[in-house]
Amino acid sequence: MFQTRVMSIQDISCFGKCSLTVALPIMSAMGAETCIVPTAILSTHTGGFTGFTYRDLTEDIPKIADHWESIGLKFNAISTGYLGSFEQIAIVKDIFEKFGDGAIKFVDPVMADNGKLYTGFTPEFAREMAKLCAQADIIVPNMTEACFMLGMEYKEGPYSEEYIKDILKKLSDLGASVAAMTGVVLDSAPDRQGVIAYDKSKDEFCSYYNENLPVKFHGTGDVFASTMCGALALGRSLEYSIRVAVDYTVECIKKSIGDDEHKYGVRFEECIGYLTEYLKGE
């Protein structure tokens, strides 16, 4: 029997619990064979650390893809996270063409938060990321990333549900079949946080919320995206995949609250049992 196989394209931060060091163990624990395409290798992630090392691996990515194509690898899903350059976006577009037949193309357009682009990114980069999202099946931006891709002014939340739905429809016009907004807090329920998604093919919305915890940890977006993509690759529904990803992320955050030594990331490893039990529920 063919095992579910996912390609994950993003950087390796050797310390810090984000990107591939989160995606590989989470999707593997879910039962998906996870094949990594490292875009760069860093000694730590960039959130709160200084003096970290960085090695760009852009020139290696096409070689990995060409070898995989030569041996006939097929994938159930292709997932992208942090991409550091225009060239890497162009390479991912080519990978989508080579391996996209029958695979869910899942893009987390990691580039901005809290109304600002991350260091090194520009509005031109955001427009190029929007073109990559046009080739995806599912995109999972936060509000800041959505606004930059759409050329809209960013507004602080909480938001009305109608406002989020309007943005999701505009995101779907970029080309993706499903647009899911992460980190949504509605003005009608400020104590809850979750995700609203729009499925263009069905012209339907779905949403799921859990506690809005008053803490911030690095890497929680990667935990969410890895879990959601893994569930989709395993054939679970959009609604279920969002639900398990939100709930698992919240469990990881709860496990980490009060642990000042782990401000750089959540203790997701200790919640893997919760995730595998959850997957037995559908």
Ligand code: PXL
Second form
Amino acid sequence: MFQTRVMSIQDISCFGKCSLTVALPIMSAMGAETCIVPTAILSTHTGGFTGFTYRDLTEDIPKIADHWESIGLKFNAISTGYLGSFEQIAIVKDIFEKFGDGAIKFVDPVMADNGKLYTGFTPEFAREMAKLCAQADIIVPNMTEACFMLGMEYKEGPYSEEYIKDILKKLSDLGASVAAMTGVVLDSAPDRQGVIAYDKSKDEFCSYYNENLPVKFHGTGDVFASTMCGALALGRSLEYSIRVAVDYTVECIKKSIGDDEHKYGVRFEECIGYLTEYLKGE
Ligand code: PXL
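Form predicted together with this ligand structure, per the form predicted on its own context:
Entire complex below, previous chain first.
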């Protein structure tokens, strides 16, 4: 019997709950076969840790892809997250060409937050990431990533809905059919946080909000992206996929509040039951 299959291309941060150590358990729990392409192995993620190790696996990626092509693997979705170099972006473009037919190409341009690029990234890298986004079907940047990709000045939120909608149209001009902005707080409802998406083919916006919790945890973007991509790969609508991803991420954050031990990532494992139950409803 057919099983949904997703390719997830990003790093393994051995400690720190992000990228593949989040995508693999979440999408697996959702029922999708999750085939991982590790781009690098780090001892921890780079946010708030020093002295982490970094083993680059760039040269393995085309070999993995070539082997998979030779055995005729097909994917419902190809998902990318944290990528470490220009070369890795070029390799992902090749993978999109090789495996893109019939697959949702989902790009989370992980590289920045709160107005700043993460350790090791440059504005030139952001422009290259914008070119990868051009070849995607769906992109899910936060405001900082959107601004770096569009060469715009970053402004602190909350924002007007018009401002976000204007940026989403500019993002979709890069090429992707759907651009969804994550972590949106509107000035009209500062106690809510969510996502606004623009579907270029329908010329329609959709949005979904949940509580705006007054805390920040690392890796929540990866929890969101894995859940949204998993839902889309399983054939759910854009609206549903955004809703389940926002609600599950908020549930994970709530579970982690007050646990200062876990500032490096959220306790998503303890909320997996919430996610699987959610998927059983409508
Ligand atoms: O959560 C995004 C992410 C993924 N992988 C690595 C990171 C980060 C963010 O800092 O450092 C290695």
